[in-house]
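Single chain ahead, by itself, as structure tokens, in the form predicted on its own.
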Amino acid sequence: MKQVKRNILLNPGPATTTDTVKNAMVVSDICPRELEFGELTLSVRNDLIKAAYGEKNHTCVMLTSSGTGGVEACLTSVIPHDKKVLILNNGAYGERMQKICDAYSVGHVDYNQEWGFPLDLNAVEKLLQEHLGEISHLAFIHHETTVGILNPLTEISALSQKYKVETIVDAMSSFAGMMIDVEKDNIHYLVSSSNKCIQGMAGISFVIANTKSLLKTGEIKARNFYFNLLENHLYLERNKQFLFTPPVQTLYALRQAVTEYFEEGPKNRFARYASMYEIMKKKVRELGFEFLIEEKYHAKLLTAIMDPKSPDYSFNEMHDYLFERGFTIYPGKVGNKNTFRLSNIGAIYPKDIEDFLKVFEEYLRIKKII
């Protein structure tokens, strides 16, 4: 096997990787319709619901697609055609889901929140009152990476039991990054990805889903096909297998991936990626750097740090010389605000942190931009 050289990824994901996911993939070929494969795919799914804990009332589908897919396949999957779904849009992935359902015709309402700034949720409420018997479903982002901005899950969760409403969650770059109890929080549908907190490979998205509210969608004139959850999910059910093509590979990085994640302990992973934040958090500070938002309003997973005003300041330019010493940071705009983010979650620690920042202040002072 040939050496793989270690990048450090800080951009939002797909997340840097162990040595031994990556190996996890170099397996014999084997067809997905084999009984083997299809108890490897069960022990992921049963443990993506514990990681959720959501053992007692929750099951989870598999999709072979980006996260997008695993929202995609939500949206347009569980709305009656009677129905709406009120959306909170503080960011590109909020905006997101807003145009999956035009693209599918699915009835929505609207609140918009200027980007980087947080959710006014006496305003949403009132949309749940105005709206009161049109909405069916809420839908927000929790950790909203556009902006680093971290919506508070357990708040809007409250105004939907309120008002009668299921959840729909998309926990792309928190979940397996901070505690997230399905249960508890009431959560009815929590999407997310193979390639974030989870750090496995990309190519898997996931829908953790109230089982009952699940079997309701039984009742609604499908709208998609390959993206159709209730079907994907019986599928599994009866045979153990993908309804369709599964990527084989990814899976079994995904199998390893999740066993990483237990071994590690959820509070050690979650202290982990706190612990980088604060020492980023420092130093970005003392070389005079300024955040997009309020400190309070942090995910603390991906933060999003103002341009430098320096007429010598090049965003590609720094991104190039990080770049060849094997750190990967991120662009951002937000309205007419340039900023640059940096993520801390996957496989790296804080001493990847440490050496980043010692690279990354060698730039900037060689620049002249501190």
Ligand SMILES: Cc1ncc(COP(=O)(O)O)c(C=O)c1O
Second form
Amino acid sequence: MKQVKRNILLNPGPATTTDTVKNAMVVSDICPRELEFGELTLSVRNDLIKAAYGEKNHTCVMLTSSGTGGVEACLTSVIPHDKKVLILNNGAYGERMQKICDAYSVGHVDYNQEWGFPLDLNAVEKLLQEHLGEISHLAFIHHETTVGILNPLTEISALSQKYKVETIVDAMSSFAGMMIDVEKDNIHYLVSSSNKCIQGMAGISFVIANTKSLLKTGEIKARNFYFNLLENHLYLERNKQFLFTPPVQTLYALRQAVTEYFEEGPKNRFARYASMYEIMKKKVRELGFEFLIEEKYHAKLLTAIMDPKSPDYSFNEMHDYLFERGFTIYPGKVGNKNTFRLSNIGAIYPKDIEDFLKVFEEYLRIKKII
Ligand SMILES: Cc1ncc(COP(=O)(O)O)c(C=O)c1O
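Having seen the form predicted on its own, please provide the structure of the form predicted together with the ligand.
Now the complete complex, all chains and molecules, led by this one.
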């Protein structure tokens, strides 16, 4: 197996991958219309459904795109022309959903909350009442990666059940990193991608869809082509092939990543991620930093940290110091608040976080920032 230099990515995906996932891409060339590749495709699809606990009523549509493509496919495929989607926005990815709907003239009602703050579910319920009969879907971000806030999946999906609307969840940076059960949580469409908590390579987005709901979208006159969810689903069902050319090697890597997910076990993965968050949070607080959002709302997958007040602080310089030593951190600006972000997803372990924190502290002391 080829060994490659290991980088610890603390950006919120694409995340660090294992060597076995990297090496899974080195395979013989194959035409993706071959049955062998079709079987691989179906095995990955079925395991993604299993990872979402959706074997009973859900299917999964995989698309060649980054995560945004999956969100775009969903929003432009499932909302009837005479209905609207209620979009909950408390970060950049909620706002992106609104922009996608604008681009395709998909009707939407917006609930906008200042970024970094929790959703006010009373206000959301009021909107559902005000637009009764008009709204067919409720869309939101589970882990709003802009700030690291966890939006309350169970409570929101209870509201969608109460008002008989379908639920669309962007679980890009939470799927396979924390417990999500599409059946119990009443999720009609869950979107995620290959390069975050599932620990594969970038290039595949997927929508875990309630099969009945998806089949019903056949009644909607299509607004899209490449990204039509139902067409992509039906083609794979009938032909055991992707509708369009898939990213062949990325799929092999995803096969390996999904295998490693089940080998580690969902509970162990969630616990590993949460333990890395705890180590990071404790040390960062000891070093005197403040968090952007209140701790009780942290998703424990990413922490947004307020920039230090020292005049000697420069994110870029800190980034470069850490990068040269194998650690990648991520910038962040929320309104007029400057933050940097530390994520704890991917094939990284508590020891990596401890090593990172040593180098981080060393830099802060050298520069007299703390
Ligand atoms: C919650 C969420 N939604 C959507 C996206 C967009 O994904 P991509 O950059 O892969 O298009 C991201 C990316 O980080 C995300 O965190």
